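A single chain comes next, written as structure tokens; it is the form predicted on its own.
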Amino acid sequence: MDISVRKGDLTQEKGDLLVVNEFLGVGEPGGATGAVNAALGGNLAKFMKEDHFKAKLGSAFVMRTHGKIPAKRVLVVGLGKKEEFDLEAVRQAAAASMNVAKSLGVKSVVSILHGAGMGGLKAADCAQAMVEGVRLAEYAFESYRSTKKEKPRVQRFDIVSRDGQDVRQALKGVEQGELTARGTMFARDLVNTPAGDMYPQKLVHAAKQIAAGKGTIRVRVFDRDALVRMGAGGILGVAQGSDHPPFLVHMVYKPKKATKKSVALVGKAVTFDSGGLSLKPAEGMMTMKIDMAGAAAVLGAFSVIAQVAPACEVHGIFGAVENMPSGKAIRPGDVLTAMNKKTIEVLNTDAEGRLTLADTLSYAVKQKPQAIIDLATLTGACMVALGEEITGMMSNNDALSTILLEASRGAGEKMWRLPLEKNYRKLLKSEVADMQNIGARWGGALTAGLFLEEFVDKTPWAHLDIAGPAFAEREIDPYTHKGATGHGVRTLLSYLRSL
């Protein structure tokens, strides 16, 4: 599908579906919607009123034009309350229009530039959000279907505005939106792939493919022997029970004129988590292919980083392992030594992600970045606290957390900062080692964050627990259907652009 932006008059545009918008509670349509309504002899407003259309965010009203304007149908998409309008509303409105277009089987869509000039939103940002919404709503993972139904596909999605300046700005936004959506879908594909086909070696392959032919990206891969020499006891310990060998992957993006600043992105990369000898129940394993979603987000960002072209050096680091039960698996009570020499008593082998992150965070510190951001499907406790749609953020640095929260808001990825309560550190005290890998029953997300903080030294660091939003068990919004979401990619790219 081609997405473009151009100058034009919506009332004169040809297409199978013409998209305009409306806020909740507006009596008579104004602006471009009002112009289309006038061209239709007032029938748009009349029929919307007769059908009790409320214009809630993502809602849709469709009518045929019967030749009164060149477009065959008009779709009014709801923007919700005007006082709550933001870029996420733009993203969802565009996605809703794409969903309607798919359901109608139309080939061409012409849409208003949602949000331009509303609430101080910039045309470029609105266009980017629209492209993200459209592309992510269009996404489908069908690699494993034996028969694929041939469905009519939308071939063109044209964004039209009468303001030439808005069009010029929107062109840049479309370009950025295409990159961000592509990175997000790259991550979605990785996470959606069954664990039988997405084992540690496949993540290594994905990293190498990303770097192939790009002079600004290089990759180093450390195998089991190298990990032994490096003292990566966390990664090696978790991998003991699996037939698949572990790897530590270090990707580096370095532009030709890099600033002195560098950032490390660290992802949890457990390609399947059975729980190890602390075996999960069958229901708990059904979606455990998603336990590498943190690394998938890092790979998704790196898949487009050369085109996004941040000015600073960026490191992408993950320890790829599989957590399985076998006669070789680590046992509750075993003690591991992490790369920074700290010893860890493993009381629960299902708290394995933090063991691999102990090594990857220690390795990240050695690269001397100015900031470290890790993403991990780490704790069910975070989901208990914040639900399925919100990432829990923990950080040792207020400035870093502030800029990440701002990036997440613009990207439409919900995050909430949680405390690193110093008094809870005693809950990780071990009788036989420096620390243990689980705390008490309560505050599990916080003790997990405190555990990770032990491996970042004094480097500014933020931990993103994406256990909830990494995978949608139901439809969340018009562009997030059931399955992998690629959560974190848009925030990372927005953050990198700001540096």
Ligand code: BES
Contents of the next structure:
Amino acid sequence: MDISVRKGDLTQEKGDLLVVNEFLGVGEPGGATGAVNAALGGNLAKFMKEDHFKAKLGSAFVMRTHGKIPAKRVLVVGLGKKEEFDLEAVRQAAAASMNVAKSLGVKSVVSILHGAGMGGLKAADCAQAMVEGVRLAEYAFESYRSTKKEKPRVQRFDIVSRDGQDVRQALKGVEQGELTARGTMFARDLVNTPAGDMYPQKLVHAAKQIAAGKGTIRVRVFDRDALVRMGAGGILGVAQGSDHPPFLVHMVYKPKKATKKSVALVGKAVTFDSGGLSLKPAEGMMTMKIDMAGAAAVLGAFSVIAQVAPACEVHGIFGAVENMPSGKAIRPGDVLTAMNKKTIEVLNTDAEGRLTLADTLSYAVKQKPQAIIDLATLTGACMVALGEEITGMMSNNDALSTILLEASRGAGEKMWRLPLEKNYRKLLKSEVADMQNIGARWGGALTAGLFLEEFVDKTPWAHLDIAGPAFAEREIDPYTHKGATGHGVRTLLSYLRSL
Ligand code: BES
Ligand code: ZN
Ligand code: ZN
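Having seen the form predicted on its own, can you show the form predicted in complex with the named molecule?
What follows is the entire complex, opening with the chain shown before.
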């Protein structure tokens, strides 16, 4: 499907589906929607009223135009409450229009540029959000189906505005939206792929493929022998039970004229989490192919980083392992030594993400970045605290957390800061080692965050627990269907653009 922006008058546009919009509780349609309504002899407003169409965010009203205007049908998409309107509403409205287009089986869509000039939104940002919404709504993971869905695909999605300056701005936004969506879908594909086909070596392959042919990206891969030399006891320990060997992957993006600054993006990359000898129950294991979603987000961001072109150096680091039970697996009570020489008593082999991150974060610190951001499907406890849609963020640095919260808001990825409560450090005290890998019954997301903090020294660092939002168990919003979400990519890219 092609997405374009051009100058034009919606009442004169040909196409299968013409998309306009409306705020909740507006009496008479105004602006472009008003113009289309007038061209239809006032019938649009009349029928909306008759059908009690309320214009809740993402809702849709469709009518045929019977030749009154060149477009075959008009779709009014709801923008929700005017006071709540923001970029995320733009993203969802565009996604909702795409979902209607898909279900009607139309080939071409012509849409208003939602949100330009409303509530201080910039045309470029609106166009970017629209493209993200449309592309992500269109996304489907079909590689494992023998029969593909039969509906004809939407072939064109044209965004049309009467304002020439908006069009010029929007063109730039479309470009950024395409990149963000592409990175997000790259991550979705990796996470959706069954763990039987997505083992550590495959993540290494993905990293190499991203770097191939790009002068600005290099990849270093450390295999088991190298990890032994580096003292990566956490990664090696978790990998012990699996037939798949572990790898530490280090990607570096370095622009031609790099600024002095550098940041490190670290991802949890457990390609399957059975729990190990502390085996998960069947129910809890069902979705555990998603346990590499943190690394997938880092790879997703790296897949478009050369085009997004941040000015500073960016490191992408993950320790890829599979967590399996076997005669060789680590046992509860075993003690591992992480790369920074700290010792860890493993009381529960299902708290494996922090063991791999202990090494990965230690390695990241050695690159001397100004900031480290890690993303990890780390704890069920974070889902208990914040539910399925909100990331739990913990940080040792207020400035970094403010920037990330800002980036996540614009990107439409919900995030809430949780405390690194130092009084809870005692919960990680071990009888035999420097620390143990589980806390007490309560506050599991926080003790996990405190555990990770032991491996970042004084580096400004933010930990994003994406256990909830990495995977949608149900439809979340018009562009997040069931399955992997690619959560984190949009926030990371927005953060990198701001550097
Ligand atoms: N990968 C899981 C966390 C998880 C759970 C992610 C559900 C996504 C959905 C993690 O490795 C894990 O098993 N954590 C344990 C930690 C506990 C043993 C301290 C948990 O959350 O139960
Ligand atoms: Zn686990
Ligand atoms: Zn895990």
